[in-house]
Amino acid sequence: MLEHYHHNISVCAQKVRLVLEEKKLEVVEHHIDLKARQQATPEYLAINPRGTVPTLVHDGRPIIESTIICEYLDDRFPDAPVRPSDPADRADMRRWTKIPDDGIHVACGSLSFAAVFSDQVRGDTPIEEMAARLKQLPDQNRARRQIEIMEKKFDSPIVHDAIRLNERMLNEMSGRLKDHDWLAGNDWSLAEACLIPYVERLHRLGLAPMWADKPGISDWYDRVCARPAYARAITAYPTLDAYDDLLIDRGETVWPDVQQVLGG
């Protein structure tokens, strides 16, 4: 039995779902409310100690990190593959995948909680009584951006720098996808799988502008949003939790912020 924890808009448990759509498989869906902090209670921690999202559980056996439980999937149900099978397009493969543990990931969470997460976390509450509840959270490095996210919005360095490297992944694609349709290989794949929802959050944001000069984009974009498991995985999930999806809401005030960043 595959039993996935995960909650509906986080990124690295949307990888996880795209795979198990692709592939068509049965599996258990235990939604995690994030802030409600479930991935910090002893249940989940039992099973995930770095308490993150998503897990996957085979058959009693917990497997943690996104990217590592797509190739597991791939390696235990190799029907429907989501790899290449030229061992050359399969590396360049895997330098994309690299692409969110090399920086994205935590742009991505930047970005997003200064444009709408810091103050649906925040409410009513004063700064200084939010600083003192981050402190106590695990992970002090994210801690610290949260705060000072949280203080600074759009004027924070940390904020400039998601959107840099935002941008500087945005070129490395449009260097590959000018010339062909998928990142790796002559079809989709797991390149696909991880990177493509970061850059839908850069879209639920309004910050599609950020590739309008960019060639080769925005026709992947459409050709992996057209995939029946995209709309399953992703754009047709449900909001289960407390976090409400407000991201398409701040789009018209995020660009601006942006563009300024961007010296556009």
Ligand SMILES: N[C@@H](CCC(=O)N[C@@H](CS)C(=O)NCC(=O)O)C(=O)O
Second form
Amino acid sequence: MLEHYHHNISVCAQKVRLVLEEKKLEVVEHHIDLKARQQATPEYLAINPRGTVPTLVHDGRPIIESTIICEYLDDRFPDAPVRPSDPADRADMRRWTKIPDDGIHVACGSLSFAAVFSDQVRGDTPIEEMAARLKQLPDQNRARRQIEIMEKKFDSPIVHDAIRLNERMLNEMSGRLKDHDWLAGNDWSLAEACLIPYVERLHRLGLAPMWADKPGISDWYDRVCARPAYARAITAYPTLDAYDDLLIDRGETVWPDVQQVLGG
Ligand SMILES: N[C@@H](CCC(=O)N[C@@H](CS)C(=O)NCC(=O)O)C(=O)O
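Taking the form predicted on its own as the starting point, write out the structure of the form predicted together with the named molecule.
In what comes next, the whole complex appears, and the chain from above leads the way.
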């Protein structure tokens, strides 16, 4: 039996859901409420000591880290392969699948936090009280990032770096996609599964103009989103807690801030 511990709009969980859907695997889902910190309960930490989603449990054995989970699924269930068979294409694929762990995942969090989540988390609470609360978090690097972003929003150097890293990723993608349909090899692969959640988040934040002048990305985006697995793994999951409304409400105001950082 496959069990997936996930969250509706977790970018990492979206990767795993895409692979599960491409392979048409049956899975029992457990939704972890990140805002309620269900990821930090002793029961959850027993299967994922890092206290993050996603976690896959296969016949009672937990597997953690989204990219590792995706590769595990392809090893265990090789039908409808999600990795190119040619070793050089597979190496190319891994160059893309490591981008989230090399910084884009944290950058996505910083940008999303500046755009919408900081206001939602903070509400009317004074910044000193928020700082005291965040000092309780196990990940103090993240707590420091969040405090700075709450205070400075789009004036924060952390957010500037996050925007520039996204720009670099999009440039790299365009370098490939301007004359290829897919990031690695001749077909959709884990490279797509690992990057589309981050590009979708930019889209959701109203930042599609970031790739308007980058050949190949819009077509690729449309092609990836048109797959039935995408609808089942991403579109079908409603966002909870009005995140979507917040993102949509804020979206229109985010692009000018981003454009300014990019020197547009
Ligand atoms: N490298 C990990 C990152 C996992 C991660 O940071 N997940 C986020 C959601 S996308 C999470 O669980 N955040 C909650 C928290 O850190 O408290 C992976 O790829 O699985």
